[in-house]
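Given next, in structure tokens, is a single chain: the form predicted on its own.
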Amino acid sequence: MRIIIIGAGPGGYETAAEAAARGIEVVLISEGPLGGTCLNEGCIPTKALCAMDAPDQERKREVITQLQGGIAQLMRNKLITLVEGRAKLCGGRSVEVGGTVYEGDAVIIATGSVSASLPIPGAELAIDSAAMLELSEVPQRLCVIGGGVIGLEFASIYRKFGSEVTVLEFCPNVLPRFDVDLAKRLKAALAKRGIAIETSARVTAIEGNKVLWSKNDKPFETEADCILMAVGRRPNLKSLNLDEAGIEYTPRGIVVDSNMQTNVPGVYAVGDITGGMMLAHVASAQGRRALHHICGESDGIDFSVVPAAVFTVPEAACVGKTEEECEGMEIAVGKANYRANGKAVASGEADGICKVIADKASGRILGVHILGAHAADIIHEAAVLIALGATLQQARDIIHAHPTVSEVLFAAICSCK
């Protein structure tokens, strides 16, 4: 069996792996540098700079090629062949590369996103994360367009190194996916450390060095040396031939079913390019999922429990449902701060809370959201416990070290009522 892979990014490379450790062959097509858009130019250089104290690209430049040159030895593997270019669908199961085609019994289109823009005069004038991240001087005054992720994250980072900083959300609360109750407190805390944070806030043109937006039908400006657009991502369909092959997309993104399989047969997409949940993660679990129908097998995994964190200070992370997507519903919410745990006073980072929602009949937990540090390590005993369907008895039967930060999620667990 052969396969053709699309992309070298997480949903890419990693099921090209576990493809050859199958024994199966597989051809993958890259157009840019190996582990894609998250290695190169969104997660891993984002942290990276998370622990600096000021830019420093010949560290980050480290870690980029320290973790490349662990997915190019991944990929020396006699039933991988990596090829470089720009790939074309053909129709089918074929794929062109610089005038050569690659057949194969199954095609993954893995080619993740590209950054987004808003429609407005004077866009060109900010600049993408990508951008952001070869920066080598601390820009004054910070204008991030956009609350999202990654507006918060480079808004955290850049406040720490001394940066005057300004976020303009549209949306009624940062961080619009997340539970509320959690975008408020985390809004809250970034202003305590100097963020300057806008909501409900509509961005109308970019003017030299001036952003326009208004507020209730008020206009303002706001003057920035940098101006960061960071108002989310969008598939990367061009170039792709997906119109002649035959294959259905929307702006979105491509259409596929449960097993990531396109409307042609074989054919299957992941990760970004189908314009879910645009996480590194996420494709790299899709991926799995593909690979697995591809070899006519089925698994357990389950799309609607998957753990989101935010690196900003403090760190946000959450599973599972929000309050709000549990309108109409009975439940019992627990919530419990960090002021009270031992490791985190004796750290000197006791803010922060966490939330756990359950249903009330059954007292299964629905959702944990977390603030505070190692928001982002905790929460995956969470996904653990709503993956396997735990109740909040039989999360209160389970010991926890002391003292550990980790106590804060059990204690929001006993509280939860």
Second form
Amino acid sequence: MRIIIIGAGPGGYETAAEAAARGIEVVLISEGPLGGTCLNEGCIPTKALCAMDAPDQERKREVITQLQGGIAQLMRNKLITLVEGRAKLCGGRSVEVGGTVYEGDAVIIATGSVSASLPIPGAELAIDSAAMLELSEVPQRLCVIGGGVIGLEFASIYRKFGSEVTVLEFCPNVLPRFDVDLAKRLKAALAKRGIAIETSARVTAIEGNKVLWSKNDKPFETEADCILMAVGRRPNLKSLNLDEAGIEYTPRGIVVDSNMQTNVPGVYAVGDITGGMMLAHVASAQGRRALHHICGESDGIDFSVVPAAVFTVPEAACVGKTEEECEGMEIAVGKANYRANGKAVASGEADGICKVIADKASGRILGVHILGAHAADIIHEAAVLIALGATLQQARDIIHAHPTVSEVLFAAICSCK
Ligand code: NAD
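Got the form predicted on its own; any chance of the form predicted together with nicotinamide-adenine-dinucleotide (NAD) too?
To see the whole picture, the full complex is given below, headed by that same chain.
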């Protein structure tokens, strides 16, 4: 069997490695470098910056190069052929790159997403997250348009580097898809660190170094030395030749079924290009789902249980349902503060909260939302509990090691009423 994979981000290269491990021949086509957005201009360089006290481009490149070497090693497999260039779908299961046509038993499109912008005058004066990662100087004043994941991570990083940061968010809360309680607490925690956050703010134009915006119909302006546009990402649909290949799509992304298959049999799409949750780990899980379907197998991957993390200071992470999503259900809610956790206090990380939501009647855990140190690591225990359908009682019966910050989840589970 032979699979053609377009795109070498986590959706593409991880699926290629897994296919090759199963003895399947793979043609992996990519226009950009191995690792895609995640490794080259997303998750990884941002986390490298999170660990610095000032932007250090050399260190950032070192981290990327080291990890790229790991992926290159993984791709050095006689079953994988790497092809550099822009792929064009030619209908059915054939794909063209630079005049050569490749035929496969299946095609997986994993071409990711690009930064979105606003249709406002002066939008071109703002930079996107990729350009932000290239800065060597710390701007004295940074204005971030968009209080989503990217906006808040850069706000947090550049505040630490010493910038005066203003975030302008269109919705009434930052992180609009997160639990409102958690989002409000994160906003307060960031404000305490000196980040000015304006919610319900409508940005209308950028003029020179000024961002013009309004709130409750009152006009405001924010002067900045650097303006970051972080209002979301859109699928990288262009130039794939989707219309001619007869593949259904909307501006939100390529339309797929639960097996990640498009309307054309044997052609699949995974990751940001499908416009769902734009997360690296979702892309690779979708790639596994597509591969399983291609191989005629089924799996138990539950796409409603997706842990997500925001690497602000403090960190935030969640999995499962928010309190808002449980509207109309009888729920039990438990909360535990970091300041009652021995390890957190001893380590000087006592700011934070863990919130657990469970179904009142069955006791099944539905959602966990954490704000505080190590939230992104602790969230996986919650993901396991939710994915396996654990009840509060079953979770309370699990012994947790002491002293650990993870005990904050146990304490929230125990306090659930
Ligand atoms: P996002 O959707 O998370 O946030 C965009 C924000 O911009 C939203 O809060 C939205 O309300 C706001 N916005 C939209 N229009 C606006 C306007 N006119 N004025 C002011 N604000 C406006 O998108 P993002 O932060 O750009 O991130 C893109 C994708 O990348 C997301 O899907 C995100 O999950 C993913 N990502 C994930 C991580 C992580 O997992 N740690 C990190 C970075 C990015």
